[in-house]
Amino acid sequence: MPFHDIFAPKDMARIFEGIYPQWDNAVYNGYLDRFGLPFQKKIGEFSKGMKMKLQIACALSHNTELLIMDEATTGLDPVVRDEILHIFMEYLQDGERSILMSSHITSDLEKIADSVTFIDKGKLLISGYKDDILESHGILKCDKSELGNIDPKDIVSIRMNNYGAEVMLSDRQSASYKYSGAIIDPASLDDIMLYYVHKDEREWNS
């Protein structure tokens, strides 16, 4: 939730100190310094990125075991996003803490997530350990005339284009033996999510 514009970071420290038993002002001030956030400046004068960093600083300063974050890096430039993700990784290092984060930025999830769950319009598309999902899926590129040679059970969905077809396969290792002459490229989380969104269509145009 956004903080009220009339407050300053120093005010947020006093507020949260009275709410969270394990609130740590030293940790909080350290994040303010790290993010370059002025201690006494009104939040209403902050940029969108500064407001997001202040919320994250507050979230990380009361020693919680589980953080639930909604679009925590949205609206931040790539440099700041990378810094925030690095801080999240530091926060998780002791193995005693977890972060449940919703995000449309799949590249962020590739960097820090252990497990991922894709949901589209309230429907669960795929869920599991990130590395397993990335390792098991692959994209086979072929001519449209060759699609009949691919077992439908192996196919998530097919992206058609002017040059041929790109087929998302759910078991890349097995497919490498079944279709030994084909080139099967690794898939990113972004690719996998896109193909699963179109799974019911079977074939779709890019």
Given for the second form:
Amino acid sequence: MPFHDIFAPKDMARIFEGIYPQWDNAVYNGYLDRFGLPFQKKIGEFSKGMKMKLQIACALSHNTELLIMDEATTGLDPVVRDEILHIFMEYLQDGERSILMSSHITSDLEKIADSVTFIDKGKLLISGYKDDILESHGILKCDKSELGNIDPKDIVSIRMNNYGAEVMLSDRQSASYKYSGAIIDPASLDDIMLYYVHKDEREWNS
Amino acid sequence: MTKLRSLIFRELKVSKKLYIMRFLFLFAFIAFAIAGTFLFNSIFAEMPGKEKIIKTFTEMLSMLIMLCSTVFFADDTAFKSDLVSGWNNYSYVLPLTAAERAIVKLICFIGALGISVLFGMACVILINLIAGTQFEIGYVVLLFILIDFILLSKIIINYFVLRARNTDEYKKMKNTGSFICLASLICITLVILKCAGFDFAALFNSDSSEPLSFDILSELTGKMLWWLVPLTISLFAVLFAVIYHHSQYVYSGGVKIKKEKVKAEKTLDISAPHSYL
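Structure of the form predicted in complex with its partner chain (previous: the form predicted alone):
Zooming out: every chain and molecule, the one shown earlier first.
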């Protein structure tokens, strides 16, 4: 955290109200109350979760149009994460603001993101509206012997296991017509990302 | 102005403990100097040639006080703390210009130095009063010379140290800067003394019946202030320039990147349902 341990939240307010032209002390104090952060206590005595909450409170209190956050919810417990995601959604409600957030916690992205972009080893794998990506992809489970019946153009990659194969399809709707009778399960962002990472291998073992 | 006030508040809060410690040390030294003057006066009250001895002692003590009041506040107390906490890198995403960053550092330095020099000078006047010796203009000239040396050392050291982006680099840069600074100051001192025609041997009276005497102050005349004051102002300007220069850059992974507005050349179109890349 880029704040000195000797500062308290009240000191951060005093520093930022001079630096940011649109700093709002009332909003800042509101977030401190909501997060249960003590106003006078030194930051050095805060836990990791408290420090993260303080950073988020500072970031949300100067009425910025674009917030860029790097792993803002990493290391926090699920209750706190949910609270912070809820606050992010409130922040975006007026439609005039945006958040660009990086995260390894795909469940958070499923809750809050409008658009997602997956990057692996510096390479962009997939990018688009989250709902479109979730609706268009699906996992088809079949025997290994049935893999030949699936059009390679529909396949992102195939996960092999002892029971058969799980095929990630890029167009679930058209696949449901093409392979009628097959059960195609919806995929989570986690699954989609995993299958895209192995796209070049095509077949891989879990 | 509110921006500068906030930044100065931050800088002073970070350096508060160190400043308090240094001022306490300075005050302790001043107290020792005043007590020492009284003691010296009483010890040498009946000695023949006491005026010269007391004058020498007072001059030595005065010069030591001026040296302490300038040297104690020479270094940048907040920079290392900022490195450790990560504030240095973080501050580059704040709406601060390089000039604002540099001005704040300069104001804090001038403020601390100014206060300590005032206390130091007040002490020098006081001990001269106690000793019954005259306060000479040479003390003011010597003060300006000391400040110029401090500024020069700060310029050289800051040139290296402000590039540091972590504590390991800071140590290396500080050692390099300090070595170069020391060598430079020694050379400059020797050159100045040589040009002034100083003869070190003559400074010390070798006759054992005569007490030791220092005549440095008599060499420092008020006329020297005509070029010392502009020199001091120029050195302050150079110090600002060095801090400003380094404040413009982010040093990341050993690479120097100038902080400036960059237009995005390519934008990612996310209006399509999704795109594979």
